[in-house]
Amino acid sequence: MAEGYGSIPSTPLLKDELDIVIPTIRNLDFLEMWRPFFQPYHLIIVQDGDPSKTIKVPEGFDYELYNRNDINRILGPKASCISFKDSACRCFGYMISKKKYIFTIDDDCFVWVGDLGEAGIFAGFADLLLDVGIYLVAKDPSGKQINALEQHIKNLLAPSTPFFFNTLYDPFREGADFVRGYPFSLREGVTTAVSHGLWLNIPDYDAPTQLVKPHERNTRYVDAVLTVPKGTLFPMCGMNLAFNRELIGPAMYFGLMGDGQPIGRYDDMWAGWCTKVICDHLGLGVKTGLPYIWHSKASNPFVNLKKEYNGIFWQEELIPFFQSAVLSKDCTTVQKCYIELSKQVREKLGKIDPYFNKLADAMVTWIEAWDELNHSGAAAEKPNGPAK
């Protein structure tokens, strides 16, 4: 097997509490390299495209696998709010799940492979060291080596400070504290509902920016956790992240995208922004920035701005809607929470484009989909075939 792995814990952390959730449309030979730290949890993968195609998963893995066949069959009707080839297919995964966390990945993350100079020089022995499997972990300033799934939950685990901002980051980290001036009254912070890793080497990048800088690379680790403040909205990419499923699950709806509709790429977007208003009215932090996965193709920018067209205008309307948005004092759950948002989305997104209209429609589907699937005592979806 492979050297260089980082320390893991001899109980892995929220062992059986937490799943991961993938969203592919190939056989996931990734999971190899992630095999360390994945293993000792539950995998949710689900599958989109041709449901009679077969995805080959590596031994040893404790998953389950959802195709579209199952979606259509465990949600009937209401499986018109789960979108089709499109990444945002993954949100079922958060919807099946029966645990408190939720840690979400793409298939082209890996493992950083460290200790071999500039990112330039990965890049090009990046298949050749894959194929005789050395894989390596990303270290930190300090040496110590990374284990992405570990920080995460860190994050979750340690309080929020969405109201004042601490210029030494996060406060809870080992090493820092809270400033000279910082208000002993809100040094308590609040629960953390997310949080959102970034990537090294290929940037999460839109299409235009894509094709000025194709060549453009990621190779800068900043060793920082922030909160992001009350009333700060963010771009929120779906391919490292994690939340806390029984806080924040329903928002996390990855909108309507792909096949038949007139966008894509903003369905993790959609989820940031519905979800950090519905944090900043209930009180609950979001977190950004460590930890670093390796993100190793770049899309094709010419395909993506097919897909992204109508979000690049639209974003500069959808953005003030959200910036403005209020919530009502009755909304104290977020199920509350979203089903006035999508009244608000209907009233004056819709006139923007009939799209919105449709959205807001599959926003309250969602809802109701996800309390049918996660109300007390309910009997637990089989997948398509038991899990492995």
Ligand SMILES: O=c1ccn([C@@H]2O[C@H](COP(=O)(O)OP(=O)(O)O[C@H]3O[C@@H](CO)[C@H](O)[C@H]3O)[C@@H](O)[C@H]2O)c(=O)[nH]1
The other form holds:
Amino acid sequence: MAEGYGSIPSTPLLKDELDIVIPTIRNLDFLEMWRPFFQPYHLIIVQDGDPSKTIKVPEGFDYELYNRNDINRILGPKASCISFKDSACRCFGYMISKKKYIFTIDDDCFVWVGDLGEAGIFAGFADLLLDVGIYLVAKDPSGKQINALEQHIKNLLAPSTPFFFNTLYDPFREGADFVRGYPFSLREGVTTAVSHGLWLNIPDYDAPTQLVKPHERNTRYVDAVLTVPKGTLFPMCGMNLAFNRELIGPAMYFGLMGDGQPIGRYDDMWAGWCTKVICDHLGLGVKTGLPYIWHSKASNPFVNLKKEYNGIFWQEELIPFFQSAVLSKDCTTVQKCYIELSKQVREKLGKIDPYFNKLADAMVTWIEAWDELNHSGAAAEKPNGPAK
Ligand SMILES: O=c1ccn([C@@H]2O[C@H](COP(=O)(O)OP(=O)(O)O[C@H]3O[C@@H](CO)[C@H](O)[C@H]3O)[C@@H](O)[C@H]2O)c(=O)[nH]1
Ligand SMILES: [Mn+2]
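Can you give me the structure for the form predicted in complex with the named molecule, which would complement the form predicted on its own we have just seen?
Below is the entire complex, every chain and molecule, led by the chain shown above.
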């Protein structure tokens, strides 16, 4: 039986306005550690791989589970835009959700606990503790109890400051403010669309970095939340991510990866680049920093290298593409922005590799499927797992 946990608000914030989306190929025992934080919320589990495999979900969670058969049944031919055998499948959860906010987390991510001082020893110790079901209280280095989901919600509910950098970081945080010289005309900030959390222990490194630094662990807890400035792209990781689905959901398409595709592990990156260009265009904010989660499993760097190798050289052309992407003033909705981007992908990236023509098509299919599920009010059939 697990003991001791982080601070759990008496009434969980956004309890009925937020879904937790988990892509998985494993049993979901990791939820035991998150139980005090996640139990009040509705989970959307996207089961990847063999749909005949049964995924065990711990008792007491309110969830719906979709496997590949469900995705094919609900989307029909449009299911072709949802990746198979890659964590990119998680974006189906964003589409099928009916809530205003989404938090997505990988199933090898845990509540961060303990003192950074012994992080090295701690890494093994924590895994041992997790294995025997003993969890320590989640605390930051100052000893303050932490709740990762609550931090994401605070990030999303407070404005962002993309137009002018505040050197004291998040000015809306308790105990901080705008510094001298910060224009008052900009102090209202803009609505926040994305909250990008980070990871202790196994960092989200690409395969080459993982190969040369197999034992490197992230032990640095930086107590800050930053707005990613307008005009600046960033590498969005899907491991510990929250966003306002009503504001930016249609842009959160985790691009075609995995089975049958020449690239993998760039799904979240693709979504992040498209999302940031659209947020900049629509005047929305993107934050990165707190909360941290404890990332416990390093995936195989050789397998990752095979998945990433095209992405590693394609991204040298993708980044200039997104940096110079301009959306017309007629692009007043996320869907219009996204369709406009898909046209530019076909026109400018199709010559790199035919994959980008396929991806441009999948971007359009994604928007069509999104609008079908979310505008017609079509009640999605309930798949496995207890009803809401
Ligand atoms: O084929 C698959 C593989 C995995 N999953 C689920 O996706 C997440 C992440 O899987 P895992 O932790 O094994 O992989 P990482 O290398 O640590 O993930 C990083 O790469 C990104 C992949 O795009 C990911 O966002 C990063 O965290 C787990 O929940 C697996 O169960 C899957 O659904 N299908
Ligand atoms: Mn992982």
